[in-house]
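Only one chain is included here, represented as structure tokens and corresponding to the form predicted on its own.
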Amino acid sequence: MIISRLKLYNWKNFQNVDINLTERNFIIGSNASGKSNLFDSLRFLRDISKQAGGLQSAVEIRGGIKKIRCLAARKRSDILVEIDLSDEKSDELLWTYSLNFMHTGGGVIKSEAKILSEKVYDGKEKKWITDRNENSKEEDTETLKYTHLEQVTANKKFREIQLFFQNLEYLNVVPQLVRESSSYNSTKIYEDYFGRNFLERISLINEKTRNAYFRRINSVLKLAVPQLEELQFHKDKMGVPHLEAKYIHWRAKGSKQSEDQFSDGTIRLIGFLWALIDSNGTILLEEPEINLHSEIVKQFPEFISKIQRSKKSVKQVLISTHSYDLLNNKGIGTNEVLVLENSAEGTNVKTINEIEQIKAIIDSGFSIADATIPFTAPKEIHEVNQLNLNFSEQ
């Protein structure tokens, strides 16, 4: 099962979106053009979803709803996530989850968050199986603080909604929380989007497993890391786990080293193999090229392909990019590539496909990375060399 439809009303960057999704997109964009707020409505599903979690969570550590709502919102102040869960073989629509809400209190009232609607549709029976709104007789102010999609109870007949939200990975390692990542309380950590828990995420894999996704990954980084010879896991004396990679050097039995040591490119190449290879459904990836070689980042298109191809594997792969060399593929259909462009009433995201600047590009023979790249580049950053930054003048 996967994401094959997005809509978003007033969240965030995006005042009014309708995206279609495959089993692999590529979303680029401007900086600020809201590819990290796209993934977040993603998320923000996930949060109501989890245990421990729900819609008044979800909201809070997001800073409440003026935080949430686009800034281009006008007569309408509601916010709207819609997504549609189809069979990633046969693209026969299983799921329809409609949830609006909009901010009530304030003042020496609480602020939070009020269902004005949550819908449910089921593609099998064909019929909405849920739809709760304000007007409902059932429903007062309390019971529209609460989701359905939040409350075991509620949730039966869709309850494989809840479970796929629950297990929708987001990923986007910072090397200096991984080498770090012994220095905090995991506990208190509210979620691991960064890799402060990734080293204890990976020591709650049963042994079998964790061996048999460190065979594929040594694999990888045989080719990929000069001189690595093999990544291991262990625990120390104290019971905290850690990374270790033999490296072949003059010394006849090579050398260790510890995740402290390993470079930017090397854990965030692990922490991208692993989500790869741990996630069994959909994972947003976040700019993977970071810290990595341009002939790594070609390989990852058909890689992640190939992936999705093996058994109980991750079916669909939503990633975030910059890069040219990852674009340049000639794997990547221009269906895959989602474009955000920013306007004044919010930012719209189209196909490629759907810009006829970009297609006439690529129709003529250009790469999509020669075609795109330009597009989102910031349109007068050129004139950053004009500048006059002789600060003696002023």
Given for the second form:
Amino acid sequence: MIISRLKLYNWKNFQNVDINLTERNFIIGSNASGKSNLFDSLRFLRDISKQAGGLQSAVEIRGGIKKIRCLAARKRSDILVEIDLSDEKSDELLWTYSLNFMHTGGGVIKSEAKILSEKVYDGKEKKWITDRNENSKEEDTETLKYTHLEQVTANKKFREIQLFFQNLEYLNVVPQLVRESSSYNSTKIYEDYFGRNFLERISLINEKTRNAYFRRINSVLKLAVPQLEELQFHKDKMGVPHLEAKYIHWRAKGSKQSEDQFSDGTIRLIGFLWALIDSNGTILLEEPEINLHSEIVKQFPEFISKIQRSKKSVKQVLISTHSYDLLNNKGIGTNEVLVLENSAEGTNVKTINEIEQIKAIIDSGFSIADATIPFTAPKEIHEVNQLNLNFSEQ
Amino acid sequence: MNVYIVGEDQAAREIIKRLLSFCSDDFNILMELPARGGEIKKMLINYNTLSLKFPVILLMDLDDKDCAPVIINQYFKGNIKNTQFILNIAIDEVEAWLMADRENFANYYRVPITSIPEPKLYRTIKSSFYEMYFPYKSSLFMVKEIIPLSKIKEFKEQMIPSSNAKKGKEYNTALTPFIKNHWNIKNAMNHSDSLYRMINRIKKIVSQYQTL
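Show the form predicted in complex with its partner chain, please, because up to now only the form predicted on its own has appeared in this conversation.
Below: every chain and molecule of the assembly, starting with the one above.
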């Protein structure tokens, strides 16, 4: 099952978008165009679905409705997140989940999210099986605080959707935070945005599975970072999890290094590989190219496809990227690329076929990278070197 | 009028933009290509195809070892160039076009005008024309023989290459304001026949569009 369609209304910088997704998707756009915000709409559904999650906490983690609502919104102040889940092979629509909510409270009354409507369409039964809205007799101000998606008794008929979002994987490992052992456990209550608990997540997996994962990671590391060998996992005396590897040098046996000595690129690569290997459904990869050598990055599109083909549980991958090397792969189809474009009415999301000047370049034999990188580049960026920054004034 | 522009570096692209606005107010640049430099000649055939959709204005320099017809034969593979494809392979580099406006160049960079070679008169059976002549690559000549004579320290720091670098550390930064604001194309055209022909090609595309 994959997310085949995502519809957002008033979500952060997306005022109104409706996009189709496939098994592998490349999300591109300039800085601050909203790539991470697009991912965040899916992580929002995950935060609602996860254990001890729920709508109110998902909104609260994001700083309240005011931080979620689109700044470009003119009239409506409500937010809509809607997804279609389909079978990745047959394209058959399995579920539609739609959540519409708004801000309530303020002043002395607690600020909260209020559900305006929550709808679930069962593709097999071909009918809406849940259709709640604020005017329903069964609903009151209290019930409208909680989605059926987050409640196991209420979501009995569509538990599959909750499980799907619980399994959504998001990984954007920030090496500095992985190394910083003092921050260990500090973000446990919230979703792990930047891999602070990455090592802890590794530690939670049973040993046999973990060893199997490490064997695979080691085989890739051997090629990408040849001077590192035998990556292992262990816990120190305090029970804090660590990574350890052998660093090969002129001494015959080399010497041991732990994650605080690993390079940024090594940690990012391990995180990236872990996410792919551990994934069980849809996975969101935020700029996987960061810190990595361009030759390694070039391999990503094929590597991801290979893993998707051989490991059936990696059903869907969404990758945000700025990388020419990554997008220069000729195997990337135009239906796999979504281009984020800023406008006064918020960010638009378009496919390549909808942007004539990009399509013309690709049709002429150029790669996706050749066509999209110049398009998403800031138009006046060269002017940065003509600025007078007046350092002499200080 | 929508066009793509293709130039190897920032200076080349700025020159195309200036030339376009010199020829018409109606140009709208769809994109500046390529995303990465260095591969222009290998992609000539693709740019030719692209120009079927929107005109492509391309400016590239020749390496010492190449000559224009050889490149075209090698990379066009027998295909015919579209009329909407303005392919300008400069015999000398585009820097020669900038220095062809000798007076303004000397004035802006504060170098003696005599340091910039005078245009040479060439005579063929059909015509005679002026063209800039440099003893070696015009961009190298500029940063090795001309800019070191500048009275402005900043230009020397920006444009003269250190050790084995090919260009100065802020070469494009130093060149861009001249291209944009000080380069007198009319004057340069009088001293450079290749620039004159380039302008004519762009004007031809403009007139084609106006008659459509």
